[in-house]
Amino acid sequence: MDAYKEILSLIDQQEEWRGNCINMIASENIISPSVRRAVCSDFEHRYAEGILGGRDEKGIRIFNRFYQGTKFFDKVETLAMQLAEEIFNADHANVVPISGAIANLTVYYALVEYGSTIGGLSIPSGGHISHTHVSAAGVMGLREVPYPFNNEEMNIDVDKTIKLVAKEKPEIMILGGSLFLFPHPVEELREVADEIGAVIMYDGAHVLGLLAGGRFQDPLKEGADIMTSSTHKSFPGPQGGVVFCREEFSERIDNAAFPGLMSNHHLHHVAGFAVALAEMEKFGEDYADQIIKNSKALARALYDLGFNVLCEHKDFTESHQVAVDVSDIGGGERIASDLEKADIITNKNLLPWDDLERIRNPSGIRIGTSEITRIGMKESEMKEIAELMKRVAIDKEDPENVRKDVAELKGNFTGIHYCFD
């Protein structure tokens, strides 16, 4: 009983604390009441082992289930797949993966053998850990070939990468990443991928909410064969994963997801994802537009106040992320920790010129605007947030003093926008 009370108390404390914070973790967002209703529904208790088995003569998806009791979930999953395919211009969507990393592993398992070679960004240059041997790629013993990176442009060096992959011949060429300010060169790398017989996989986990609004880029139209993603970063859904692909890859992806890597997928998360997809179909353009406006406004305000914000010559960013080099004012660990004391939540982040030994105290912090956009903040609030951050990081004001002003600002934004509720 004591543990029971303590756990519930900790949940209450978490919700009260984070409800007063300005949350700018780029990999987080907040779900609407309707998505929360779906996640907390009866689907949370149920199983639906099995996958779709094509379509009938009317074009209706056929599900091959190994459990009874799925007649309503089959319709939910059909709607989720249909919305996902329409919104992201995909031939096929698989909503079985339970995270973005598992979505990536699904592609590896479907397409390559143990020990194969893949290409992608290094972790300091923005690659996700699942693109490397330290995570999902390592599960299959894959050898990663890191792309050359242009630090000034904060993007892949296309010419050098073409030469590298022509030599190394990776079977999968990964684009997308965790530190992701600008669109990646999908079209520019399509030709060399065809020459070496590689599949282009675009990890859209961070930018899926922007892609849903028709912003940033359109990876599958630009030449990607497969797009993987989580469902909860700039995209405002519950935590989960998804794989989009061309029709030629659909059977292999489906079989890798089930029964290859997963038994029962999380039905309540699929239901929540479906609701979030419906929200983005209706409100996605306005949402994505405001995220980008907020990112640019916040970056400009921070820059004008003396922060070393990357890529001023490119208007800082085209995504939900802002990258700041704080090495001259304390380093990523110190600055992120001090900001947290003021209830401003960001994360320390490696920058391309860091080596992995600096992971505990990297040069940068990464800032995301998805959640603060979802609760209704706009450009004027970005200037206020920048001032609050300056007081902590540059002026070295006691974070406890700043925390009171953070709570006052956050208290004006208690609703959730860009949804039906």
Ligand SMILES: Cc1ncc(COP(=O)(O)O)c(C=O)c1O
Contents of the next structure:
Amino acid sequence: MDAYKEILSLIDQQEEWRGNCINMIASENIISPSVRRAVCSDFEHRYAEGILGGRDEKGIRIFNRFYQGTKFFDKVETLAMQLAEEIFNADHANVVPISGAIANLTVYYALVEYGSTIGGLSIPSGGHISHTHVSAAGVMGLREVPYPFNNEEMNIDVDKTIKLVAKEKPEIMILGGSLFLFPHPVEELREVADEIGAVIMYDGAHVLGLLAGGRFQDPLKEGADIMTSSTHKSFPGPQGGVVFCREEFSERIDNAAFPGLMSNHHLHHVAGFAVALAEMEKFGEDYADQIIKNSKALARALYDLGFNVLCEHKDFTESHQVAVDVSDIGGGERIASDLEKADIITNKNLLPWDDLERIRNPSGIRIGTSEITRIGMKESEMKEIAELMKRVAIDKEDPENVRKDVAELKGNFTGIHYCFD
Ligand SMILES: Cc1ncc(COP(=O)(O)O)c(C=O)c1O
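Cool, the form predicted alone is there; where's the form predicted together with the ligand?
Everything in the complex follows now, all chains and molecules, and the chain you saw is the first one.
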């Protein structure tokens, strides 16, 4: 009983606290009331194991389920797949994976043998753990080959990468990552992928919300064979995963998802994802535009106030992320935790020149603008946020003082935008 009360109290405390914070974790977002309705619906209680069983005479997908009771869910899953395929220009979408990391594992499981080689970014250069042997790729015993990275441009060094992959011949070439400021060279790497017979897998986990709005890049059109993603970072859906692919890979991906890696998928997630897709179909362009404007405005304001924001020569960023080197003003660990004391939530982040050993105290912080955009903030608020961050990180003012001003600013933004409600 005590634990019960404590848990409910912790939920209340979390909601009150994070409600007062300026939340800028680049992998987080908030869901709309309609998505919340879907996530808390009866679908949360149910099972729908099964596989696609072709299409009926009208072209509507038929599911072969192993459980009764799925007649409405079949329609929801069909709508989620259709919307996902339309919005992201994909032949096929599989909405079964329960997270972005599992979406990546689904692709490995579908396409390569145990012990194969994959190419991708190193973790300091922005690669995700699921692109490496320490995580999802490790489950398949995969060997990773890290691409050469251009630190100035904060992007893959195309010429050096072409030479490297021609020699190492990875079966999967991963593009996309977790520290992701500029579009990745999908078109530029297509030719070498064809030469070595590699599949290009674009991990769009971070930028899916921008892609939904037709911004940043169009990976499948530019030459990626497959795109994986989380559904809850810049894309404002519930937590989950998705795989998009060309038709030729669809059967293998579907079988890898079920019965390969998932037994029951999360029906409430699929319903919430479908609602968020419908929202992004209508509001995605405005949302993505404003995210990018906010990132650039925040980066510029921080830079003008004395922060070492990366890539000034490229207008800082084309995504929802801003990267700041804080090694001269205390390091990533100290700055992120001081900001947290002022209710400004960011994360410490390795930068490409950091050794992996520095993971606990890296040079950088990463800032994301998806959530603050969703609550309606625009360029003028970015200037205010930069000023609040300066007071903590550069002026070393007591975070408690700054906290009050953070709460005042946040108090003006209580709604959720770019959604139907
Ligand atoms: C590039 C990238 N891929 C995959 C993932 C894993 O996503 P999830 O947390 O949904 O498993 C992340 C998570 O941060 C990521 O940044």
